[in-house]
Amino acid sequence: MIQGIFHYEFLQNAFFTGIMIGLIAPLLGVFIVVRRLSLIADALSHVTLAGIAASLLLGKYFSAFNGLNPIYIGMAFSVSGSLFIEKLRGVYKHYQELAIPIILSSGIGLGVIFISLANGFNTDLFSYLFGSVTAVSRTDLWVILIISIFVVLLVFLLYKELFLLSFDEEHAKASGIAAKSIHFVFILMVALVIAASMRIVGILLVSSLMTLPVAASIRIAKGFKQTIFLSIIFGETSVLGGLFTAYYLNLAPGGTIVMIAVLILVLALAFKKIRHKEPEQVGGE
């Protein structure tokens, strides 16, 4: 694959896109996990699926949509879904977690309807569902680059606010932080990252890339910043390792990336268990 990167544009696109996704997905994933919103990625990914299906359906009946990249309508649906989640969290103040399954169910329902109207699955839709190395275009690469710069810059600028809101929202509000505005910006970033990641990982697996590296890093990290650092390392390892493995073994990249992330998680759990046993062995001696 290394040699192919220098010769084939689609491999260049997949490689550089993978690097960016391996950075921004776990970066936001840390804040998602700490805020106990892990399922939000699943909800928005299914809403994105509805947007992709809608785009492909429109392309079937209207020639004006044939040349439109489905990622744009997918992003629009994802952003809309994120806004509805924030609205519902305000409506159900004492049951805020209800917002996620409501949007998730709505996304699945719309997706199924659009797919049935389009007379079932086609090759394009399968590439969005499970990821595809060859499906990543140069346009996708530039879109994801812009999103990556946007996400990294905002996390850097709003790090203190995001940190306080993640661990103690009441204290953050009392400190004068504009909680609603920060929530809005954060959920918008999550929606964009999910829509951007679907080309490589696939819509049905993108939430794994936002949670599995974080789950592994939490077990061995000694602080919040170290958790972010290790999550990114594990995310990059999963994406790049998955792309190389999928390329050489002719496998679906999304599933390969996720299984490497699972392997890293298992190793992290084993490492933590072994490290806890060592003092006991020394004490027994």
Contents of the next structure:
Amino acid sequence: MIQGIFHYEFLQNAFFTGIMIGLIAPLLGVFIVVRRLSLIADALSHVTLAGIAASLLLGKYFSAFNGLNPIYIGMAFSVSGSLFIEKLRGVYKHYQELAIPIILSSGIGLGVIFISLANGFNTDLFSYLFGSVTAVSRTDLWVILIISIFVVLLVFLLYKELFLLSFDEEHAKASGIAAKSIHFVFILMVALVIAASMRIVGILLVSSLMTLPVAASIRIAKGFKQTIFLSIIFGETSVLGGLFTAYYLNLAPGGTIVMIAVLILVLALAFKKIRHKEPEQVGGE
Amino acid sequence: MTEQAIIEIKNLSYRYEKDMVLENINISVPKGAFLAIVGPNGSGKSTLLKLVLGLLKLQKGDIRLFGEEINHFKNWEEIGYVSQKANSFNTGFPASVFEVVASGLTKKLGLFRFLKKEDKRIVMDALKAVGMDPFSKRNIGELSGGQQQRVFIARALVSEPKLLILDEPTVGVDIQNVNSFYQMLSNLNKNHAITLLLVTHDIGTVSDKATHVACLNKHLHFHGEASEFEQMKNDEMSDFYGHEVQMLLHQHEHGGVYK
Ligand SMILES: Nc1ncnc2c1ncn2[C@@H]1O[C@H](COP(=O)(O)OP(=O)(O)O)[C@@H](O)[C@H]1O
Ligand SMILES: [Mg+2]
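Follow the form predicted alone with the form predicted in complex with the partner chain, if you could.
All chains and molecules follow, beginning with the one already shown.
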């Protein structure tokens, strides 16, 4: 694959896209996990699926949509889905988690209707569900690059506000920062990152790329910055390792990426166990 | 004119749905005071604090902070807050003590600003003030309840507030540490000139450390200096406060758990 990268455009696309989502998915994932919003990623990825299906369906009947990259309508759906979730969380103040299954099932429902209206799809849809090494286009690469720059810059600039909001929402509000707007920007970023990641990992596995590396790093990291750093290292390892494996074994990359992330998680749990045993034997604190 | 009050509450009433939770409350907190608000569970103490902090919307009455009407008040970084929830936060949160305390500077630094060397020193100073500086690199979840509570106070102190508001900070703190905890608060009040507003259950401890006391149970039953409170507490207090408090007072006087 290393040599292939210089020869084949599709490999370049997959490789560079992989590097970017290996960075941004775990970066936002850390905030999602510590705020206990992991399921939002799942809900939004299924809404994105509905958008992709809608785009493919439109392409089938209207030639104007034929050349359109489905990522745009997918992104539009994901962003609107995130806005609906926020609205619903306001309506069900005491059952905020209800917003997630409502949006998730609406996403699947719409997606299934669009798919059956088009009498099923070709392999295109399969690649959106499980990711693909070969299907990443130059347009995808550019769109994802723009999203990545946008997300990294915003997280960098809003880092202390995002931290405060994640650690203690009430305190964030009491301290007088614009908690609502910052939360809104955050949810928007999540929606965009999900739309960006699905090209490589696939819709069904996007949320695992946002949560598994974080689940591993949270076990061993000291402090929040280190948690972010380790999550990104684990994310990159999973994505790049998964892409190589998928390419050589001719598998859908979503599965290989997630399985490497699971492997890292298991190692992290084992590492924690070993490290915890030591001070006990020495009789430390 | 006498010195301006830090908090001035006038004719304040509040209801969540249909039942009144606070009715016609008048409280004035002078500069440098250490006001303890006591009252049984569900008497509206936390509600009162949330109104003062602008977390709940004013329905009836007025609140002035530093002389400014609350709706126009902007300098929230002058007020430090340690919420009742601070002792039930997500203990698995992967943040170091230093990071938690530094988050108290968020508003003061402002958007798109980063911690500078000077700010890091301020964070360490706040940790020193509560005796937690040796733990700055630990994850917050690895500390005991009492240590966590001190960290949250350091976080409130780091923006150098003139007023510190605490909601039942000793819940979940073991009894041996409660006294040293109040000693630390008293020190902040006397030596750092921070006005304190403390909601508490520990009536016993209140009167030796606080300068003023307010007894709340929907209505304000007493509001005055700690010495006056001391005089009346035995007879009148038990009238509205009930059995629970009589017991606490009893323990206190006999050198019970609160001594
Ligand atoms: N968010 C809320 N919605 C409805 N009622 C509430 C809410 N918060 C508190 N209450 C009610 O208001 C009363 C006062 O509560 P609170 O201020 O928390 O009391 P305290 O802090 O003195 O224990 C209680 O009867 C409580 O049930
Ligand atoms: Mg309370």
